[in-house]
Every structure is written in structure tokens, then in C-alpha cells.
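Only one chain is given next, in C-alpha cells, and it is the form predicted on its own.
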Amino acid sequence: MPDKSDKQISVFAPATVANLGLGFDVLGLALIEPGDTVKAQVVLEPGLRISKISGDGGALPLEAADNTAGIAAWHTLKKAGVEIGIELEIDKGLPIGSGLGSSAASAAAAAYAVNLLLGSPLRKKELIGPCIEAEAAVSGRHADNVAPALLGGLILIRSMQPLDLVRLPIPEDLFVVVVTPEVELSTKEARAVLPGSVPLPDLVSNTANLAALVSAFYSGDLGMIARCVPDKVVTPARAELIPGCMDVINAALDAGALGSSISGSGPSVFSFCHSQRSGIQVAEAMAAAFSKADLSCRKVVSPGNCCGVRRL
């Protein structure tokens, strides 16, 4: 049960870049910002409710059973075996349908906040299950956003059933650029365009590149990372949904990016860079390319190795 001194807790969960090009549903990376903030407090009235959501323009439901924060919080209480009145407030710092793990950030922040209120009976890794249940309700059963949002860093999801995660090392000088155009793309729509079958040569190419990418993270070989990001399956299909997408990717590469692809389901596009200075230059080039497609955008230049959810 929560302490009297711990009746209200605020938690921040960061944006995440899923897939990293060719690691569809198996790779996810935490960013330094932006993110969602969830405030959780114990209340006398039994049950779980969301009292306020800001930053979403009224798009998200206040009903806890229909909101990823509420669902994750409920499953956290259930997993901990505790019945208590909880009220949540959500401040959306992430745009909805951005390809940055917006629903996962809300879920991760809520699950972690509730766990802290209870005195932390569950480890961070044990909160992934409740967050997966939340994701399943809105965008499918996958952990490539919720795992890095909770644990930080770069996570490989080897298996969902049973859940098996591998933390990958990140080269110290690796930076990640994310440019998010002001257009919404739902995960459902982005998954609907994926091919039902994959030509064998494309499967072989992606498998080889994914194995080499993992090796490159362990060795810190930035040159190898640059050769491994291109994806022949998911990215070409989703690029058609994002105005100017391939021009943005090409602009990033021309500006010195190690590699560039779609973040999650899009429309955000990410790039790997060898320094912060390079990242700033690449971000400007990517934004300029989106501008040619009549889209304004937000830019983030983040260290490659960032912490996940944290108490404020």
C-alpha cells in the first residue's frame, strides 16, 4: 500500500523510435524528448479514473478502459494484486499518430506511476506486460515502443510469447535525429499497406542487414550501421503514405546521415548521425525536404543512449 508521503506522483515517459528501418516489430530506441507526463494520485473513491487530459486537442477518451494510460494502470494494479482508488492526469507532449510511440508513452508513464504509488512491488520489466495490453487495445500486440519507453536504450524484442528482451549497446557518439511532419498517420493504416508476402531475396537481404546491425551496435562500427539501415520490405510500402518521405530520407543521407528511415509506422522519419553537430545539419536538411512537400515539422536531435520512464 502507498505511503502517506507518496499520495501523488508525476512520471515522464519518452518518445521512442520503433523498427529502426528493417527491424519491424523487433527493435525500439528511447529518445531524450519529447514525451508524455502522467500524474497519479490515490483517491478515496474505489476504481480507476482519468480526470484530465491536456495537449491532445480533445482527441483522446477520458474513459480509463479506452485509454492506454488507464488500461496500463489497471493491469498494473491487477498484476500487483492491489485494489485501490487511483486518479490519473495525462499531459500529452507527443503528437498522436506520429510514429513516436505516443500511446506507448502514456501507458509506460501510467504503469510506472501507479507502481511507484504502490511502493514499487513490480520491477520495470514486469510493467511491460500491462503496457502491451494497453497497446493491444489501440495499435496491436507489440513491445517495440513500450519496452524502450520503460527501460530506456535500445531494446530487441526476441519473442513476445514468452516475452524475451535483449538490451543492445549503443555507441557513445551515436545521435538520433527525428523529424515529425504535422500530419497524422494511424498505426492501423500504416499496417494495412504492408505486403502479405515477401520475396525471398528481400527476406535474405533484410535478415543479413538486421544481423549486421546488431553486430555493429556491439562493435560500435558506425560505418557498418550506415550500411545496414536500408529496408526492402516495410519502408517502401509505408513511404507512399508520407508526402515527400523518400526525398526526406535522401536529403538526410546527402547531409551526412549514417542511415535514415521511417520511425515506427510514420510519418516521423529518423536518421542516425555520428555527432550532435552532424545531427543538427541533418535535421535542417530533413525539415527543408518536408517543407518542399508543404509540410511543417518538429525536429529533435537526441543522444542515442537515453533513459526511459522516470519520476519527475
The other form holds:
There are 2 protein chains.
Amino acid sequence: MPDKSDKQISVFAPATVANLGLGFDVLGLALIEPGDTVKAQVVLEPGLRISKISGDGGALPLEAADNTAGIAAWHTLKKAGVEIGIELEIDKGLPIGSGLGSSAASAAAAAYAVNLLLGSPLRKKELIGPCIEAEAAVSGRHADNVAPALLGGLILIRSMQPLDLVRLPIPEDLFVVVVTPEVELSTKEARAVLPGSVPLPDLVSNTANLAALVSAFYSGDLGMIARCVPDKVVTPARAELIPGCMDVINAALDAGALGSSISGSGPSVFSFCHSQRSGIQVAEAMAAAFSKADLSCRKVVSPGNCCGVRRL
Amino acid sequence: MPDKSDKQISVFAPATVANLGLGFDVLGLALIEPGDTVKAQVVLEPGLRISKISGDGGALPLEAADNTAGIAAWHTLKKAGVEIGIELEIDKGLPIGSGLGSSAASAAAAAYAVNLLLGSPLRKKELIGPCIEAEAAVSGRHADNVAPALLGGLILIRSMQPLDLVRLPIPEDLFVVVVTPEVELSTKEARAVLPGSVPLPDLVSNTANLAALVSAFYSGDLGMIARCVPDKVVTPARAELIPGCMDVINAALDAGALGSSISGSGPSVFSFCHSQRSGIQVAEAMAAAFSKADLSCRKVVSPGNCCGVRRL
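I have the form predicted on its own already, so could you send the form predicted together with a further copy of the same chain?
Up next: the whole complex, starting with the chain shown before.
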């Protein structure tokens, strides 16, 4: 008997933009690229093993219990009630610590690949729990990256306990630009600068603007989206950690972006744009602003409505 | 020449439910009844005068500069750039200090009546400014009562400065129950118990729930509405001021309400219901709970989607 089955499944999970300005811990959106690829294969030896990680520059642990792909895969097996041996191979397309949901993409790809290997005993939504466990181990218990990485599109996390998600519609002509400078920022560091409490008027302002943003996604009112993105609570605190951040946001707005803010915990910065053409111009302007802070960067112009994890 | 013109205009403005649970200072909804009626008439003597107020038990000032109807009327005249004499007669159908937007209803009715007398130089939306001035004089600068009192339906106040409003859709089968106990609670007193700041996790919870509530109004997901109404920030603080408040809310939920919370700054309590029939049952249960706290009350079962101010 060979020590591996022939069946190998390859899965891609995309980058995601969490928060989207003022939806801190509440909103997340899937991008078209970049993403992580996970190959999963049944092996004779029981348990979970990561055989190889590429694209991470040696930064990520091969130990399955310390790696979000391994943790999500393990919890998926457990939830499905199956005890077999599985070997994972991870190809990181996503930069680590970039504010694009790198840990979530690995988790989502691994959970989905394992579930496919088992013949899909779990629905996609049921993979969110295992992926949240993975996130909790490395960056805190939140779902605003793993939910869109699995489900695609724009997801509102109403509640974590119990988990309650809402898929929001996305206007057809909406594009999302993300610019990622070549500096790393840990989620833990980015969480440490957050205020412990918020003045009541800021609560009112943030609830009002997020409510109007949701309304604008339904009504397609792009002008309203533009007015709703700025956030007084989380963005100003985190902008301090990202060289040139406010200049990049202002360059995006000057170039025609509907709204611009930090992606996840940063350092990536995203913009909403009203067309692909505008998105390309905005991406150039944002990259130029980062280069003034001596940072080169990767640019992505993505349709607003992209699918999540998928088999390759 | 007679000292009054023959032209007298009568206008009705409805009660409104502000906040709706967690939309503090952000959401307001018009009810079908009760409401205030304002009659306006051009008179020879320049300036604004209130000739009579009924239904208030003598509580409200006849002095136009101290009365929200007078203040809103004066600002409407000023905005229209007209200097004439106007006499107002106010019939208060709304109890004062009830959390149903009593001051806003008088203001909305007066502003609309004056604008009609002038031949409608201003659009309805332009009357919101004059009505906010009136609110600011008695209970703080907010628009969550005057906007729905004027415009009808469910209004989201995204921003006060500049004023930016969004009309939200209301599911056809949604009914709103309001129960008003016979105790008065001043908005100032109800504002004094509010926390000055809010822990960040409560901000996340409130933004998430309000965002999901807005989504549910668009999608018609009544179950989601039910899950979104509870609020951890404002409602618990204000419930202390209203005898039996939490019992009334729980009685409403036990009787089948989708959600229940304080209307505006209280003491009225509102519930969302999935039908008129359910609304009637819920109203009975809420009134019974208030009667256990030795409070009799007025009940209203209103369609969710009601028009605002109107000429009689």
C-alpha cells in the first residue's frame, strides 16, 4: 500500500479587505487576487502534517498546530468527525502582515481543501468556525477575513457568538483598489493602538455612517458610499503606524476614489472606485504617494464582487 | 381691512419613534397616530403669535420664541425670506415628555403650515433645518424626530453637519406598537444618564447590529430585525428611569414581538411586529406589564410605513 493516496486537491483562497473604513470587526470583502493555494492529500500516517510552505520566505511555521492552515484543517476534520492522515502543501501568494487577511486565506483554503477531500460533509458556512479557531490562535477571534475568504463578496458579521452573518449586495460598477507597501505590520501591534473606549458622539457618527454605507450598497448610491467611508475611531489611530498613510488616502481621493481607508489592520490601503478605469488611475496615485514615503508596493484593482475560496 | 385673512391652514404632524433600539440619534420612524395639529393664519400685525394651545393641560408656553411650533415657524419665515404676521393655534394630540417626539411634531406641523401659507416656497426637506432649530432650543440638536415627522417613513440621519438623510425601505408587513405610560420623562433627564464613552466592543456590537438592521429593512428579513434591536449602550441606562421597562420589553417579546425597546428617550416603549394582529396582542401584553407597575397607558398599533406631516 502506498503511503499517499493519488487524490490531491488544490484550493485557492483570496485576499480580503476587512473593516472597510468604519466597519471595524464587522465588514469584510473578497478580492480577485492575490491569494493562497493549499494542496491537500490523504496520507497513511494519521494526523495533520504540513509538508511544504513556499512563498513565505521561511517565515511561517511548518508545525501544523502553529499554522493557521493546519489549525483550520484540524478543526475541520474534528467537526466532520473523521480521523485520517492529511498532508498539506501551502503556497503563499499573500504577503504576511499586510492587512489583506493572509492568515485567513491559508485557513480558508486548508479547511475547504480538507472538506473536499472528505467528500464535502460540511457546508461552506460550517467551515467558518474552524477558520475562526485558526485566526484566534494568531491574531484574535474575528471573522471579517475568514467569512469573505470562504463565502466571497461582501459579508457583514452581525454577531460572533452566536455566529450570524449577512451577505450584502455590491453595486455592479464598484471596483476595489488595494495597495500594499513593502512593510510588515502585525495585527497584534495594530490592535494595541486601538482606543479602549470611544466617546458617545463617535459611536453615533460611526453607527450612522455604517448604517448609511449598508444602505448605499443596497441602493447603489455611489455618492453615499463616498460620504460614509471615513472613520474617526480606528483609522486615525492606525494611520500613525503606516508611513505616508494619510497622504496615500488623500492621493486616492484626489485621483477620484469614492472612499479610501486602511485595509484590515494595515499597512495595505484600499479605495472604492466607480469603474475599473478609475481604479487603475487611483492605484497609480496611491502607489506614487507611498513611493514618496520610500515604499514600493503591490497594486490590485479588483471587481467589488468576487467569489471566495475555490478549487483549482 | 380685517385684522386676519380668511385663509387658515390646518396641518397634522405625527408621533415618531426615535432611536428604535440601537440607532441612537440615527434612526426615526413616523407613526400613524397620535399627532399634533397646528392651524396657521396670516394676520395684519407683523411677527409670530400663538393664540391658543389646547390639549397640553397648560404646560406649554404661549410665547412663540419659547415654543417649538413658534421657533420652527419663525425659522421657516426667515428661510423663505418673508416678513408677515402669522398666528398659530396648536392642538396637542401628543403627550409631552413621552418619547414620541412631541416637540418635533409641533415644530413640523407649524413649519409645514407656514410654508403652505406662503405658497410653498420651500421644499419639505428644507423645513428640517427650521425644525432642528426648534428641537435645539428645548431638547438638543437632533433630527431623529423632526425628519420622520416631516418626511414620513423610516429615516436614517447619516450626518447632522452637513445634514444628510437616507430614507430606508420598510417591509410591507411590519407593524409598530407603541405603549405610553402616564409618566413624564424629560429628554434632558434621559440624556443625563447616558454614558460619556462606550467600550470598543460595544461600539463593534452596536455598529454590527445597526448595519444588519438596515440590511434587514432592505431584504425584508423579519427574523434578522428581531435579532438586531437589542442595544447594550443606551437602553440599559435609560430603562432605569422607566418603571417596569424591562418587564414591558420582555412581555412584548413573550407575546411575539420581533423586537422591543425604548421609544426615543422614553418612557414610551415600542415593539416591531410581523402583522397587525400580532401588534394588537403585543400592545395588550405591554400594557398589562405597565399596569403591574401601577401605570396605565395609551396604546398605538401603527403600520410601519406611515406618511409624515400633512394638510388636513
